[in-house]
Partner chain sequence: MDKSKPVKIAIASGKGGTGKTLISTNLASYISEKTDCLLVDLDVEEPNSKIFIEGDFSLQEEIFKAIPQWDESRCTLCGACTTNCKFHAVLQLGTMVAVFKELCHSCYACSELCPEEALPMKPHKIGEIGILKNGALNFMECRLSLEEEQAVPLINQAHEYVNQHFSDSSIQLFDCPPGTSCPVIAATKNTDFVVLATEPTPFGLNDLRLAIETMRGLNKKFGVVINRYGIGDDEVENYCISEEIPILARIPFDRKIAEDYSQGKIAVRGNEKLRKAISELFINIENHLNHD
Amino acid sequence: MTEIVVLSGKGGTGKTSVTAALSVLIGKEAVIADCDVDAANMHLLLEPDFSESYDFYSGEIARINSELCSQCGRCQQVCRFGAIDFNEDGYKVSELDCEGCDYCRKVCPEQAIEMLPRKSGILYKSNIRTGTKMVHATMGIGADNSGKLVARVKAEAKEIGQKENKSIMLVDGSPGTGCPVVSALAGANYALLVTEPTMSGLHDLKRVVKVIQRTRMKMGCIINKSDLNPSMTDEIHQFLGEENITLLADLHFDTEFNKAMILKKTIVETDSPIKLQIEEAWGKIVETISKK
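Please give only the structure of this chain, in the form predicted together with the partner chain.
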């Protein structure tokens, strides 16, 4: 199974719209993983049935048993995260601040503190309208998007893919260059970059390319809204050339993307000229991944 990860560096470049369009093109052959868990949107276009769901726990959280607490204040002294508040009801852990380091529990002379697993999201396995399966997730408020949920989404998708003999695993990665991106990249064979010709688009593209280059995987790039700033588009072309990244398509700004989205469709299900370009881009990706 070939694993393709779609990344953008910057948010809002059309990464998810492109990934969803590819899912429609590839159809049954692919298993889909929505690893953009912080702003998961693929479900809006692919109509998942949320058939299976699992609570996801990651890390721990401290809880003080007020019946055992003698109010010595030791926990508050050692907590480096200001997570222990004191008021007339005694000491209490602020869930949003606690990092789960366990230091307070270790120093509490009354053994009044216990560590509980922290629920940080929900994971779903769904059947989607393209006749295949998708693994996706929602993250709890203020949860630590450290990449663990992303890794889990990917692992589940991989398992499905292998069991059902899929040839492609298509992963919608998250924006940025931090831990969730690194998790999404782990074990992948190809990185598809979706960018836009803005200064920040290019800047963030360079950052994410640097991260991907640590892995040596092949890369291809789609420039979305390329006509909004032709000279910046040229600059991106030049950068891609220097880094040996295949230019897969220059897509013109097209309101069809939004119109399709409102109808819960992808761009390849419209009459937009972009449909053909995405098909061609996919052809180039297939060529590259079937080479080795």
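In this text, rigid core is short for the largest set of C-alphas that superpose within 1.5 Å between two forms. Residue numbers count along the first chain shown, from 1. Everything numeric in this text was worked out from a predicted model, so none of it was measured. Compared with the form predicted on its own:
- Rigid-part rotation between the two forms: 13° for the smaller part relative to the larger (C-alpha based, whole degrees).
Moving on from the form predicted together with the partner chain, kindly provide the form predicted on its own as a structure.
Nothing else is written out below except the one chain.
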């Protein structure tokens, strides 16, 4: 099973729209993993049924047993995150502020504090309208360790893909270059980059390329809305050439993207010329990953 990760370096380039379009093109041959767990939205286009859900736990959170607490206040004094408040009910831990450092438990003379597993998000396994399955997740408010949740999403998707003999695992990665991106890249065979012709688009493209180059992974790039800033598009072309990265497509601005989204469809389900361009881009990807 070939694993393809779609990345962007920054948000708002059309990464998820392109990933969803490829999901429709590939159809039943692919298992889909939405690893943009901090802002998951591919479900809006692929209509998952959320048939299975699992709580995701990562890290710890402190809890104070009010029956054992002598209200000495030592826990509040040592907490560097301001996570312990005092009111008429005694000392309480704020879930949003607690970093799970365990210091409060260690200084408590009454052993009234315990560290509990922290629920950080929810993982889903769904059937989607393309006739295949998608694994996706959402992080809780203020939760961290999204890199670990990404790894869990990928592991579950890979298991489904192997069990159902899928030929492609298509991963929608997070924007940026942080832990979720590194986690999404782990074990992948090909990186598809989606960028836009802006200074920030090129800047962040360069950053994510540096990350991918450490894996020696093959890459290709789609420039979205390339006609809106021709000079910047030329700069991106030059950069791709210098880094030996395949230019897969220059997609012009097309309002059909927005119209399709309103109907919960992808651009390849319209009559837009972009449909043919994405089909050709996918053909180039298949040709590249087929080479040994």
